[in-house]
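Read the single chain below, which is given as C-alpha cells and is the form predicted alone.
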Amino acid sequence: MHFFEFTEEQKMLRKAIREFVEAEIAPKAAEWDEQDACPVDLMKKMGELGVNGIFVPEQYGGAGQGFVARAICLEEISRYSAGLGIAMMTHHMGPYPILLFGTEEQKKKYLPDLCSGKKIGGLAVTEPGGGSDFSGQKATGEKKDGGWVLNGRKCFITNSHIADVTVLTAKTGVDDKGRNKLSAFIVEKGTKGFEPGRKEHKLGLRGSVTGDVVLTDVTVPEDALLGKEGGGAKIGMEAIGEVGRAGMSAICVGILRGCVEEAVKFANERVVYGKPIAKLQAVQFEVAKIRADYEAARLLTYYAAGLKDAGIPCANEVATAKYVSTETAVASSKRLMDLMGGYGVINEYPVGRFLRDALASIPSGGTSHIMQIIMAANTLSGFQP
C-alpha cells in the first residue's frame, strides 16, 4: 500500500487556486450568502483557470487533470463560499454526460465553451414527485417531425436559470415489465419553451441558484438525445452517482476545513479567565473531533476521487464519502458553533453559514439514507476488505 501524496502538479493547481479564491472569493462570500446571488462572471472566469472543464480531456478543451484535481478546486472554494461550490459542481454534471456518452460531433459541439467558460452548464433529472425515484418521472420526450418534442417539469435544479447548455431527462416509452424508459437530451438556452421558473430560498448554499425547469413543447432535433434513446437512467445517474455526490463529498471538505481553521483562530484569539480558551482541555477536545471529522471526510473525498481517475468503479465509496463529509460537516458546524458561545450565532462569523450549507449539502445528489441504501446493499451483496 502507497502512502497517499498529491502531485507536483495537483500541488501546483491548489496553490493557484487558493490564491484565486482568496482574492476573488473570500471577500465577497457572506455578501453572495446574504443576498443569494450567483456570481456568473466569476464562474466564466474560472474557465481561464481550467475549473470548469478540469477533468474534460484537452483535445475537447479542458484541463484533462482528472477528478482529484476537480475535488480539490471543489474544497478550495467551498472552504469560503460551498454555494459557489455547488454551482460549480453542477455544472460539471453537464460536460460529463457528454464527454462519456456523446457522440463526437456533440462532444467538439459543447464541450470546449464550457470548459472555457463561455457557457455554464447544468444536469435537470429530480422532479415534484421525488429524486430518489429516478424512474418515476413524468416529463415526456415524444418523437415527432424527425426530432423530440419535450414536455414536463423539474425542480431543485442548481443553476436553473443561469445554465447555457442543460443535460435532462423524460420518459420517452414503456419497457415490457410497464416501466418508464428515459432518455437524456442537450437541451439549449433559449430554445422556444424552455425557461426556468420558480426560484428556491434556500436554507443554505445560498449563492448558487436552485429553481424550476419549464419544458413546454420544446423541440429538438434528432441530435439533441444523449446517448441511445431509452438510455437516459444510466445517463442520469452515472452523472450524479459519481459525479455529484463526489462533489458534494468535496463541497463539504472545504466547509470542514473551514471549521478547523475558524477553530483554531477563535480558540487562540478568545480570552477568558486571563488565558486564550485553546488552554482548556474542554476547548481542546472539541477542536480535536472537528480535526477528526475534517481528516476522516477528506482521506474518503480523495480515495473515491483517486479510484475514479484509475477507472476502478467507485459508488460506493463515493456514497460513504459523500455521507460521511456532510453528516460531519453537519456535526462540526454544530461544535464550533457551542464553542464560540454567543459569537457562534452572529453572522459576523462564517460559521452559521457553514452549518446552513452543510445542512442543504445532505439531500443534494441523495439523501444519508440513499447513501446508507446503496453502502448496506455493497456490503450485504458481499464485503470484502
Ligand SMILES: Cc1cc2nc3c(=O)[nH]c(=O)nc-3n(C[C@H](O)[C@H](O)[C@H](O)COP(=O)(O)OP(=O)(O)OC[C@H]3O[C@@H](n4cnc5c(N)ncnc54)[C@H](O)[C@@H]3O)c2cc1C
Given for the second form:
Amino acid sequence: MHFFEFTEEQKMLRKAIREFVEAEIAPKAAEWDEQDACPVDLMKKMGELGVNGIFVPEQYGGAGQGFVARAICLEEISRYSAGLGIAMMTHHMGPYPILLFGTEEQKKKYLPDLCSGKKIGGLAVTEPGGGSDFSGQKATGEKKDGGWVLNGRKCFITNSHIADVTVLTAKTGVDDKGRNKLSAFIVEKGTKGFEPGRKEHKLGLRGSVTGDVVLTDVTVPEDALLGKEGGGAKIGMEAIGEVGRAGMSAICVGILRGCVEEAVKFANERVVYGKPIAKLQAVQFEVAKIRADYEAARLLTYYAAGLKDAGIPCANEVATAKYVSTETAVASSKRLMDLMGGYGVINEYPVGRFLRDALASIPSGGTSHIMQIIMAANTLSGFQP
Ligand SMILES: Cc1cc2nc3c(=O)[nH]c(=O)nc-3n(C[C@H](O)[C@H](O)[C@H](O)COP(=O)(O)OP(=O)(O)OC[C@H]3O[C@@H](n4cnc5c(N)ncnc54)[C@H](O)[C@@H]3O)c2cc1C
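Can you switch from the form predicted alone and show the form predicted in complex with the ligand instead?
Complete assembly follows, chain above in first position.
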C-alpha cells in the first residue's frame, strides 16, 4: 500500500470480504447483539476466505497477506458486527505469537488449523488484579516432572469459552530486582484443569464471548512453553501492542464507516419542514464531522498497519490509531444519535449498538489512558516529525 491507496490485491480482498459480510453478517448482526450469541460456525467458515490466517505465511496455511489486509478484514466485518470483529481479531492473537516466537514444531502443529478455521485462538493475559498492571500478574507456572503446572485466573478474555488454542502468560519466577518474570504457554482446550469460568454480560461488543479462564493444576508438557522461559512479558506486549490494539483500531474504523453510511441514509430520508434534513446546514456540519472522524481513524489505522507490514516498529503509531479510532467512534456514534432525534434511541436502528460497541472498545487492548502514556513517552523522548 502507498499511504493512501490499497494495492490491487488488497482491493480484491476488500471486495470479496465485503460481499461475504453483506450476505452473511449484515442480516444477522442485530440478532447476535440482542441475544449476545457468538456465531462460531460462521467464524470458522471465514477460514475459507483466508481471514483467520490472513497475515500468516502460506507455508503454515495462512493467506500471507499481512496487516493492512487484516485491517481491511476487520473494518469490513465490524462495519456490521464489531462483536464478531473482536472475536476474529482476538482469534488472531493466538497464531500471531506462535508465528513470531514458536518453534518450527509448534508452528506446524498449531498454525494450519488456526488458519483454516478448524480451530479458534485466543490470548489470555488480563487478571482480576488489573490489566494495565501487566507485570503484576499472579497466575503461576511451576516446573514439575519435565513439564509445567499452571494455576491462576484470567479475566475479560475474549473467546474464553470457544477457543481451542489459548496463548497465556504466567509468573515463572522473579528477577534480581524482585520483578515478576513471566513466561508464555500454549494451552489446548480439554487440558485437565483448564476451564472457562464466569461469562460476562457486556454493554457492547456483544456477539463475542468474554469471560474468565481458570487454571487449576493444569499440567502441560515442556514444549507448551512459547519462546524462552521468562520471555512472556515481551510476547504478551508484542501481541497486544502491535496486533491487539491495531485490531481494535480497525474495528472502530468499521464502526465509524457505519456511522457515515447511516448518517447519509437517515439525513436523506428524514423529512422535516417539507424537506430532507440533509438540506439543513447544521445537519451537514454534523455529517462532515462524522466523515472527518472516519477519515482520520482510517488513515492512522492503515498507516500503522503499513508500518507493521514494512517491519518498522509501530507501537506508538498503533497506540495513536487505537486512541483516535476508539474515542472518535464514541464521539461520532453519539453525534449520529443526536442527529437522528428520537429515532437515535430506537433499537431498530444500529446507532445505539455502534455507541455501545465503541464504548466497549476503549478498555479492550488497553485503555485510552494507557495509549496516552505510550504516546506521551514517545513524544517527550524526542519527537521527530
Ligand atoms: C470487551 C473486552 C475484551 C477483552 N479481551 C481480552 C482478551 O482477549 N485478553 C486479555 O488478556 N484481556 C482482554 N481484555 C482486558 C483488557 O485488556 C483490560 O480490560 C484492559 O487492559 C484494562 O485493564 P483493567 O480492566 O484491569 O483496568 P485497570 O488496569 O484496573 O484500569 C482501571 C483504570 O485505571 C487507569 N489506569 C491504569 N493504569 C494507569 C496508569 N499507569 N496511568 C493512568 N491511568 C491508569 C485505566 O486507564 C482505567 O481507567 C478485554 C477487555 C474487554 C473490555
